[in-house]
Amino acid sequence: MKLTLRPIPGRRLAEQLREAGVEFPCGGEGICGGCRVRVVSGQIPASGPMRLLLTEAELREGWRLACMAEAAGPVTVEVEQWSARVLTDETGTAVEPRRGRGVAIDLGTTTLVAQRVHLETGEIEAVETALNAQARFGADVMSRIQYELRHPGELTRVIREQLGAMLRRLAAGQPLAEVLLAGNTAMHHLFCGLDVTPLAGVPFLSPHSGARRFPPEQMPWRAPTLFLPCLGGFVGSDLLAGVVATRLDRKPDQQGLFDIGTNGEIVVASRKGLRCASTAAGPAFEGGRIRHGMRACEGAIDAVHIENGRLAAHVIGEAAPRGICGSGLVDAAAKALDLGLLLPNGRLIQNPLPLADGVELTQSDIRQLQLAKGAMAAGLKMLAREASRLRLAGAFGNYLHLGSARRIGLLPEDVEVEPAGNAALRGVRMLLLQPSSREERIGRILAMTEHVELAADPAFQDLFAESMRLEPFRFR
Amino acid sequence: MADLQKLYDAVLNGDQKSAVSITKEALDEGCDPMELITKYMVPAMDEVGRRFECEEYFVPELLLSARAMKGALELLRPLLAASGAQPAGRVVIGTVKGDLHDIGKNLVASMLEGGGFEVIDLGADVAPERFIEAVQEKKADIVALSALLTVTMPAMRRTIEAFEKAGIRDRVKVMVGGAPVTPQFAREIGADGYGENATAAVALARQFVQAAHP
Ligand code: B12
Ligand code: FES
């Protein structure tokens, strides 16, 4: 399967092709070589780890690692894990072949990605991705509820007309057999055109969170649609699909899959059953309410290291830095802390602590991320605690340098930690391959979870204040 | 001669054991209840809302502070309801209807009482009913309403609106506040006053009570 991209100012081709569904199932450190592509038109420049993964016969053929691609023109890349899926899937996602196309949707509050998959053999044939045209109506799903609540249906009109659009152009005139879309609970609601009052006040439970169907004559793109079911709360369709692509419902063995965002939802899995929750973390980790903070785009510092003792910080698209993202500013309390210039306690020694030429961060930078990583770690210790191993879906969880969340206590030291790529998007692929099966499916995993409300237990005050402290913890 | 100066460190220092030891070795040598909360324990609770103001505290600290002076407070309580001594207002308080999140509700109620006021928390999820009720049964003279969601901050509209209906609102005067919350808002919904933090929520409600009485 061939993938054309052109440049976008402002975006790594790497960011590009990981939102257009390569996976990196190292999280992009350059270090396990599973996101190989090769180039088939264009220019990709090998850089120092690609030298060191790939032979130098590979590199002549044109394979390069996507998780450290950079391209100044258009490129055309084949992209070998989406070939070879289909034969190298763990066993029991086989493809259930029929005949047609079929696309599956990740649809997530801020990106859409939607694929084009051939039914009989698996292959992604094309892939559309986009930022969500919601999002001028509010950034975090509160606010859009919000906005949904004051102007009824005008948001459920945007997302059906934007993904029309995407699907118009992957379907390029041929019809669709079916299509599969997953996303959180307040996509779903907003997507399905039903009420999202239960949505915006406590129990903050809706009733309408189950799969919905919707017959061909009422969608832009005239065919069956489905978009699954959420798990229970604000724990969302794509964490379901998560557990599919990870295979948590048939795995009792304490895995856990936590989704890091201004959001996060966590699903653990054990002999009883899986639980799942959601705590709310803030917009830190997306650059939000930081002096400096900007999403992860060229000229955002995404990771920061210590040279000749001092901070040194790593610029997307090697431009001049603006600004700082989720994962530059975990990696610049990080090695902070190193370098004593930042006290376990959340004090900053130097205050502003300069970065790079123009930015900083400030104490109430640091205040802000300890709020975000005391809320997700208090919710791992009170769901995951008897979790071994531990796997990151969604965005942020991909470009995490997984030593410095360590470091400032946002993931357990003692457990084994791997980021899934985008598990919500392949999920939903092995569900639409697998149509015999997918009911059943579905309902099992639905009636072993089980739902818990975080705000409902006393504990999480203590437990929370204690995740605030920037140092690394234990589940044992 | 238990060494009171350590009973401000303890509550400035959030350490618990040590507060509530000081706090019982100086009554059992027969100390004033009264001037324990005046000169040592209020006076610790200033400093830790300043050092939260310029940011050398934080939420960790602060909730330590409170609990130490939570854990003296309770030894003392029982003597001061006995000998009749008056708090420096009645404050009841309470996250509105619809939000869950109590942390920072907390932090204002432990600063309240650690400021000198006596305060009724009704917790979370709280009805403007409940708010009504509590005012009369306990005579309140500052009710203290929080929100951190932006789906629930009209439900501060409407508490306000049932103290109105419900012949109250004359009574009491109202703050507000919680990360969504801001100044506008609370003129807009007939709030007397807005607090950032934990500190300004003390600050507001000595203000409060100095205006009734001068
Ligand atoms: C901890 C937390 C939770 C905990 C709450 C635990 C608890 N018992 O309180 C849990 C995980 C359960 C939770 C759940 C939810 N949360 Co929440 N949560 C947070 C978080 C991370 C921190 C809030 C906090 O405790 N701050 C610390 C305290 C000390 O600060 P504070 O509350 O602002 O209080 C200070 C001042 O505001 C002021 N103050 C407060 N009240 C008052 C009152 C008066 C009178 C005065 C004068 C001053 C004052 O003084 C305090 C101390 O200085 C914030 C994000 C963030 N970074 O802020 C999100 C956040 C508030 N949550 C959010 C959301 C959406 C939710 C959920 C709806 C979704 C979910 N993820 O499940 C649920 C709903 C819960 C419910 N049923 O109400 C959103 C709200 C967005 C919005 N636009 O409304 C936020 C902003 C995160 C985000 N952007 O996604 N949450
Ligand atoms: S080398 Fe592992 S993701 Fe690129």
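Numbering follows the first chain given and starts at 1. Everything quoted here is computed from the prediction, not taken from an experiment. Here the rigid core means the biggest group of C-alpha atoms that line up within 1.5 Å when the two forms are laid on top of each other. First, how it differs from the form predicted alone.
- With the core superposed, Pro354 shows a C-alpha displacement below 2 Å between the two forms.
- After superposing the rigid core, the Cα of Ala312 is displaced by less than 2 Å between the two forms.
- Annotation for Ala447: C-alpha shift under 2 angstroms between the two forms, rigid core superposed.
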Given for the second form:
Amino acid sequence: MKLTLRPIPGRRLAEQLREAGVEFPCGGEGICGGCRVRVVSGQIPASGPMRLLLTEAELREGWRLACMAEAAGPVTVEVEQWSARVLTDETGTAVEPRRGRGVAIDLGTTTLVAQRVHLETGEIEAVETALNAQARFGADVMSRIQYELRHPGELTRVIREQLGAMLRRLAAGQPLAEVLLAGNTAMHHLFCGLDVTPLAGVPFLSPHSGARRFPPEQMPWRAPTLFLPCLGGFVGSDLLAGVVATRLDRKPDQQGLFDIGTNGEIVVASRKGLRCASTAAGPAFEGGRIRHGMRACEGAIDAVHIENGRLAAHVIGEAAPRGICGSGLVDAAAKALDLGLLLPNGRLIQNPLPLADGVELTQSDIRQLQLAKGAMAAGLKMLAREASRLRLAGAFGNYLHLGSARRIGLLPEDVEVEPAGNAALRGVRMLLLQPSSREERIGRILAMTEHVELAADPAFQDLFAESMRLEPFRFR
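Can I get the form predicted alone as well, since the one above is the form predicted together with its partner chain?
If you are looking for partners or other molecules, they are not here, because only the chain is given.
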């Protein structure tokens, strides 16, 4: 996609690129290289920070970082606008019939899914999906929190406007009876317009994590709206909805629900109740801060296998490779370990490691993977050692190749693991369709849940360091 911009007095070109939809994965800090654009005509000077993140060959080809872009005259740039695979859910559920139509929304850090539901039959009548427009201010929740602290209220406006447009299309001129939303704690605060300062530093606990109700006149879609409560800390209502969907609150045996993403969330059930925790992985599993990282869409390497003793990549859409997404990153590391091209300590024997034409893994990419998987694995070891079954929530867990995840030590070898689909969306829809028992169910889940603050436990830091190694692990 090409974009032509002209200088506006008093405004930087980077601001125009952001408003046009170019995403700044690290929030515009110039540290990840994920907002590359290629100059087609005009001039964008290569700044010092650009020269640290881009090779001389890339600079000669016209690549620049959008977040630092400056231009004295008109400029045309080529922008790779990627769409992501968005996981929806159409599983049937019990219905308490009432008149009208409602909407269930899974407000993710990366993607949004909204379903229009017939409240009398439970039928899903229409679905809207999109990339979260907040992503251009930062790929992960901490980047967005820092942006919100500098620009209070802007991210709230952006997400409400985006959802407003989606719901207008969904409603198709008909009134909506009710809208329910779930999301992680940062998304909860940013949608609700709450102060995110408590989420910016240890102990990451906010006094405003409860359910939030909005009357019709406060929302662009003019319907009563409920954002479901968070479970605690950075464990949001997406996991609460996941508990509802998987009936984890009604299963006394040791089972866990694990949402792998920029913010890893874990909840484990036992006869004593539920325990939950979160761990910040960063955006590596979404392709963020990876040299050739991208979302799971056409042109992304989503799988890697060994062919004749060499790495061979599968590309989504059978197109020319443009980058690598999270599942491909995990696969590539696992297969590189098998071939001896990567050591368990994370050192690449060949740096960079080519995967396909124009796509390679660097030592820095492996470091980002180690940090992400180390945080996730350490969280599991702290909370889920007794679990006999682990269900993976969300899109990444659905597309992840389990053998590779076990090979690098992201998931344990001795626990049954299976995808749970979009459990958050399914749980929101279940609560939307059962209004009379909703408050009692939510209240009971909150009462039986203990939030564990991993960052405050000295043992977590030791486990995190241990889990940085790329090798399998077992609970028992």
